[in-house]
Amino acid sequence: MRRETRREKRCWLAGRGLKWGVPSLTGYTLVRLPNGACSVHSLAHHETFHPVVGPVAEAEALYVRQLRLPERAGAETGEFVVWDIGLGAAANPVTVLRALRHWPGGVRIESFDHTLEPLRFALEHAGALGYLRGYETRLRSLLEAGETQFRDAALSVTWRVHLGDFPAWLAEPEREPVPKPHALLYDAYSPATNPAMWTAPLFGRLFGRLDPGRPCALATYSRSTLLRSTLLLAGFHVGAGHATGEKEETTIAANTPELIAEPLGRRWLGRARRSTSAEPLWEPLYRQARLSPESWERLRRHPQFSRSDTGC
């Protein structure tokens, strides 16, 4: 869910068929991506979820691939837990289902959102979208009941849908059981535009609700040094993640570094030194900043940059 290219911009205004850039009541529309493929725009946060590359490549790409999830839900013997950071049109898990109907397992999916108009809106055009198609009714029990549950060939499918805030039911206690996940899926709103989403406090918070006895992976789209800063200071290992579209590299993070293919090295925490916006967000107000004296001891002393390699 981040902001549009110029390009995708000129496309959206330019579009035909369904009239496209036409803002829907909800304050969505649909755009017609450079590579042809349909996304949602968000009107209030001036941003295109998916942008470039498409929700389906996006979410293959950054999620399915980059977290090895038919490889490690394959390994599982029992259900397979994903919690979904940023639901809104459904186009990351719809696409990790995909990726794993054939496995005979069980998948868990805890969706969570602040609202729920993203996907009705994408539900009222799913066939211009496209990625929905075989969900709708699912999708559609999701929206009613707040939960489903279901067979997607040979996968038993259990997903629910907590709305409200994230960052608020993080820092209460657990007031419901939410088991614990193998793998994140963070996909919210840029911290320019939603900075709530992506302060330490909030990631510490999260990386407590792992199992330290589940290892856990969580990738997301952002690559920026605040981001890893911000990850590494919260307790997770931090790794470069896969390109994506116009990305050519993203973020992927872990409770334990076997799952971290390329660790960030002594050379990133070089660079992070020297950038401009490296502090991490204490509080939900976007700002850059260098490195503060506490924030670079932490760092320096993390586990991941104790060994003598060095890293990308």
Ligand SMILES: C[S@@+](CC[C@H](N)C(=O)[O-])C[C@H]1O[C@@H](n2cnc3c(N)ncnc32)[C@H](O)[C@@H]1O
Second form
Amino acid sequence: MRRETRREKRCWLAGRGLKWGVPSLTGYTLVRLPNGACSVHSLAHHETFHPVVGPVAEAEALYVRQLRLPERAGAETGEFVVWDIGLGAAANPVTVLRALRHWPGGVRIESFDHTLEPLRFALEHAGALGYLRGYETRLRSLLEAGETQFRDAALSVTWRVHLGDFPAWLAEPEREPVPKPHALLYDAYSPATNPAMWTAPLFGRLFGRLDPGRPCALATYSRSTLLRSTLLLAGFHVGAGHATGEKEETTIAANTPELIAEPLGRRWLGRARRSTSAEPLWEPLYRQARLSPESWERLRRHPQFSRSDTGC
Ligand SMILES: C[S@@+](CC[C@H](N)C(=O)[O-])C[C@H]1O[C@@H](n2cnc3c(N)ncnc32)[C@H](O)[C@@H]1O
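Swap state to the form predicted in complex with this ligand from the form predicted alone:
Now the complete complex, all chains and molecules, led by this one.
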């Protein structure tokens, strides 16, 4: 593919009210991906929200198809509850709504983020981003009131945003109960730049917030051994996740083995034992370490490995 010249890049950004090389005052800028899709980029974290294939293609592959949302929501008689962790520029929840809009049921989205700035920025650039088209008014209500209710084709939608530090929210006793999720879209920045969102205590508390009687699956873009051992030690069953175009493999976790198509097996366990980066983060500080003897012992005894003879 032909590389864009600096001049072309400058013209493209100028057409969207941005200047190349000049930090946006909001802390976010737009980037155009090689396939022509446009995505939001955080200047503070040096991370593009949906790199490579773009917001819609990534959200469809990683969350909608992988978590089998249309099929699972369609089988639900009550409200289907999605926790959207890392609302950001709302590409993931909006893509989920588009995928479910012809289902004559109810979906509840509980979004979490400690800032609404990426969403505000995305709304200012809705034309360039494309995926927000048709949802602008709803998203403005969400920004202003923290919640919104509407009908989207056949679908009845209740959407709330919880503004604050997600690890701190999980650590507090549940003051106002939030409906328990059927699906978790886990989309924080990477562990190296955002370690507080990837610790073992956080995932342990998240697992503790699930309803053991309500099957729930989590998908996330990372396939790292560190993340997978963290999820297993938190109590989840964990499997190899779909490719997204950016990554050849991602991760899916669930509170029941039935939601995992390709569970990690003993081969993965052997690799984890040899890995130099498998020990979970016990504090919000990024580092790489081999599994401690305690973690190894707990992983080895996880019911997933006593059940599986094969697996990946
Ligand atoms: C990669 S972006 C999410 C992109 C988003 N899912 C989308 O579809 O556009 C990561 C998000 O995680 C949020 N985040 C990072 N640390 C957080 C924390 N401690 N508590 C709550 N949200 C956090 C960031 O503010 C950011 O919006």
